[in-house]
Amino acid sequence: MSRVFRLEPSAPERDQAKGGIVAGYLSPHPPHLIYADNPPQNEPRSTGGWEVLRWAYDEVRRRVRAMKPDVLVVHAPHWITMVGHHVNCVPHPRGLSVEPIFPNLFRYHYDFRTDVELAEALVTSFENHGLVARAMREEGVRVDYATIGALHMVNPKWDIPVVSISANNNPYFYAEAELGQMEVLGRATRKAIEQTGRRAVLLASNSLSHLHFDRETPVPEDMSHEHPYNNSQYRADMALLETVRTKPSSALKTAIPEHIAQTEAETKSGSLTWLLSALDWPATTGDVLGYGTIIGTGNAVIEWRCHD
């Protein structure tokens, strides 16, 4: 499967353009979205579904291409590491990723380029900020579906280099207790991006409420069966999104832990907190581009733009 990749800019070119984070997106990864999109990389075929979320991603794609970033940096909750924060430093990951719960929906052939210079700089920056960090350099290690899901939905052409960061497993046990460490991870990410002069778009691969149905419908994309898991999960999602829409992102320092306490939230993996910290908790509101449920889980596509 052929790909066209952007050439690395020369040092003078990089000096002329201001590096840094240009935008960040909450980019949920349910495999159903790729299944519904029917890309050539995914083996299963569908008749569509979950259109509102997929249309939101269409708008993200348009905006990201207009920004012309050098790199997409993703933090994904399903690349779980037991000790510390790992960064994929493999130059050319390629292989087949199968979603373990929904292999009937997601068997994806991936083939992309890593920005190795930035990946190595992230490992160093994490360590300099007092975090346990490791560089993953083992060729052939399978890339998880949450990483692929966010990256594909934002850039299905795969023509922008990427860097992926793991989710330390502690947050899955201790809920919001580890979000402070994710703030440090975000600051360290921003530092490495600025030092390398990259123009970066960040992706937090999180759903919101994450209770889901335990029975699949005969036709997975039959939207007549799609609805929130229950009203309390939905209302908690709406309360969080109202804060996103109406208040500066600093208000989410309180709202995210409250949402975690009220729901079975995937944000406890820390991706959203990492994203907002890397953006330095912008004083602007977030732009909610779409919300929808997938097997009962709440998913929102949201942009926070950095202004020069």
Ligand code: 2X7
Contents of the next structure:
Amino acid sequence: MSRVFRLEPSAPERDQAKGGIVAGYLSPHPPHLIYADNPPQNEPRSTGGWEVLRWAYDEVRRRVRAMKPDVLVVHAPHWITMVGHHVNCVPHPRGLSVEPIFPNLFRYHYDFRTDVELAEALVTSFENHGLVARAMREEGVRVDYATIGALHMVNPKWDIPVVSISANNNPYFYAEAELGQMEVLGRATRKAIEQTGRRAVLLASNSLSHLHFDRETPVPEDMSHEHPYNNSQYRADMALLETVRTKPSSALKTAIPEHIAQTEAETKSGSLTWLLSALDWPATTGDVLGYGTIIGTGNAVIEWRCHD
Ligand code: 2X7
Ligand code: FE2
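Next up, the form predicted in complex with (3E)-3-iminooxepin-2(3H)-one (2X7). The previous block was the form predicted alone.
Now the complete complex, all chains and molecules, led by this one.
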């Protein structure tokens, strides 16, 4: 019987073996997307809607599957913690997640696995970087719809382990756009991922312009009523996306706070800044896979790849 000895791993094997962040996505979570997707986990049924954004997510699904990551790490603005940054360390979260404003659209039965080793490493790394951090170990704490929304849209099979990080709520209350701490949180995230040798894909679960209509149409997915909240919100989103598409990501260090000031964007919760900092502000442009409004809010699906 012949035996084959290979001294050097092939290039793809080398890439697979090496830990680190592989890619990051701006992955917005409005409940309408899951409602329109009609997965078996969600109770309400729809006739579709918001297709362009959902096609963008189809492309993300293809790309992420091809990357074969060990873990998806998500930062989500609707898991709000008033003190510090919490990391979900529950090994097997299961339950029903309900969107409080749109329970007619989102009643989602979730059941997934946490990468507990990485989750705990994140808590330690956050503390080592001078941040207040907590491991959340309470079984049965309901997982918020922004965490579920991004994760479902990127991986509806839920066959990749997850780590989810809360949004410390202080930026909403105390500052114009106090994003400095999110830079530190991103660096600390990168360090923990490298130390644990994980190949990770990161998800920033944020909409862009965030004003939404206060009346729902009788058929929520009636796209003849869907449009930007107003032209200035739309123009500000386009200005931000133009920067994403044409400039190295470091240009977003000033563009994101400017956009927040113009639109009260959901990125004020810090998810996008956390993502780009974790990726070490790549010198590349972002790949805008789709943009669309949802009950007037602006939403973009964007990929940044990591090249080493
Ligand atoms: O959480 C959201 C959102 N970010 C945008 C639109 C509608 C509902 O929920
Ligand atoms: Fe939201």
